[in-house]
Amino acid sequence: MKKLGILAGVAGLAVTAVLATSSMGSAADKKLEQLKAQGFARVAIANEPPYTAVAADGKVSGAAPDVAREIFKRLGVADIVASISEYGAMIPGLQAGRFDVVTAGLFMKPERCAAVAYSEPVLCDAEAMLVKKGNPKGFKSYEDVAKDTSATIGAPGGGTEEKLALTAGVPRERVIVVPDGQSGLKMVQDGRIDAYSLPVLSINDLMKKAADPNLEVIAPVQGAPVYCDGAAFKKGDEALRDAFDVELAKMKKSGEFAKIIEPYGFSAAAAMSTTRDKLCAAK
């Protein structure tokens, strides 16, 4: 008997510990079946061509989005609904659950690597400086906006342009916080500003709508790194960026990434030369 009962033990420990490990896949699950529920995943965007984009009518595009609406509708999630956030609010509003993921050019560095779970490559890109007709100040880096004691460059609020300027000693007071690209634009031609850094890709996004002859564009930016987003998913939701994952490798290896990204100005093969560990590592 006592025997029997010293077995009886082990066997509910072992089924205890199967119910465990249950219990532990289904939350790591959960996530999912809820976005699955609810029809749709709430995302971060930053209005930011060609990255991310919202018409008139309130329809979210831009290659970011359109990445994550086709790999959310494989997980069985029917669409996104976005909400515009500045790059500096993006991770505190994941953090406090205001969206389920950011998908917005918000690129990988191993602060933000630290802060939340990144998806593998998405979008890359170079930085580069919008300027008045033949760089009347000699641009080629944020180096040369530092030692130019009376020059102001405008970057949007707690974005990667903002960093590199205050990393390479301009001033605070002469780093200007500029809301959106049409701001920066207009600054630039009014002379409020000496130039607006963004990517290239949104610059020269700017540029085409602007199709004004007295500005130039700047680059790449010279000694700025290039870099490449992911989508940013809160700390605890791996389950979720994992599957996120799955599918994004498959589009990638079929080339239907490379049809969706493409015709935006991105490279897919940029994105596929590297990794998110890579990019979480680099300094």
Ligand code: 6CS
Second form
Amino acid sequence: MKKLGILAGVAGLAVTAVLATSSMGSAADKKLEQLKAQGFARVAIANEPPYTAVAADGKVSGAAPDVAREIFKRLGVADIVASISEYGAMIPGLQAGRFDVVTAGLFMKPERCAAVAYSEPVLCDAEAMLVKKGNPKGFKSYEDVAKDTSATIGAPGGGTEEKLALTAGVPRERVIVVPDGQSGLKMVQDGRIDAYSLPVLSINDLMKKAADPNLEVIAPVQGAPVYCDGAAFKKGDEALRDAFDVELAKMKKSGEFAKIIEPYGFSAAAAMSTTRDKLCAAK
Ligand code: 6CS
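Based on the form predicted on its own presented above, generate the structure block for the form predicted together with the named molecule.
Okay, now the whole complex, with that chain kicking things off.
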């Protein structure tokens, strides 16, 4: 009887394992099935062209949402619906289930990689500063801002540039949280901050639209890394992330990826020259 009992026990374990795997498998597909049924994926964006943009009529564009829209379409999810969020609120919002994915140029860094499930790289860029014409304070790096005790620098709340300035030694009270590009531009124009920092392509976009001869772009910010973003999924949605990556890899190979991002000024080669693992391990 004993033997039978043990055999039954082993069989029971095997059945449990099979059920668990298939339920895990179905749990993973469940998220994609849920998005297909929903008809759209809820994406977080910042409205920071050319990464992400919302037109007056509500139309969402920008390199990150355009790549995500195309990939979700290939996965059977008809469209994306975007919510504007501050960078610092994107990961908490994702974890709270307010978004299905962040497609906003949220750069991969170890602490973020620990909190979300990133896709492979999509958009890469260096950092820049917008300053008064002639760069009167001679900024070349975030350390230069730190050394000048009267200098202030604006950056997005919870964003990479805020972190870089603080890490370079700029005291908290001289790092000013700026809600959006237009505000940052105006604050530099009005002399309320001495510099406004965003990635190069975002600052260049602001500069082009402002067409203000009294402004100057410092790019790249010396000593700051080139970062790349990926689509950021909630931990637990790795199967959806993996399905996203399969389509992303096909588009990188076919040239369709370049066709979407390069008109915005991004380099497909830059994104294809690195990997999530490398970026998430970078110091
Ligand atoms: O990932 C970030 O934190 C940064 N990414 C972009 C596209 N703009 C500013 C932000 O700080």
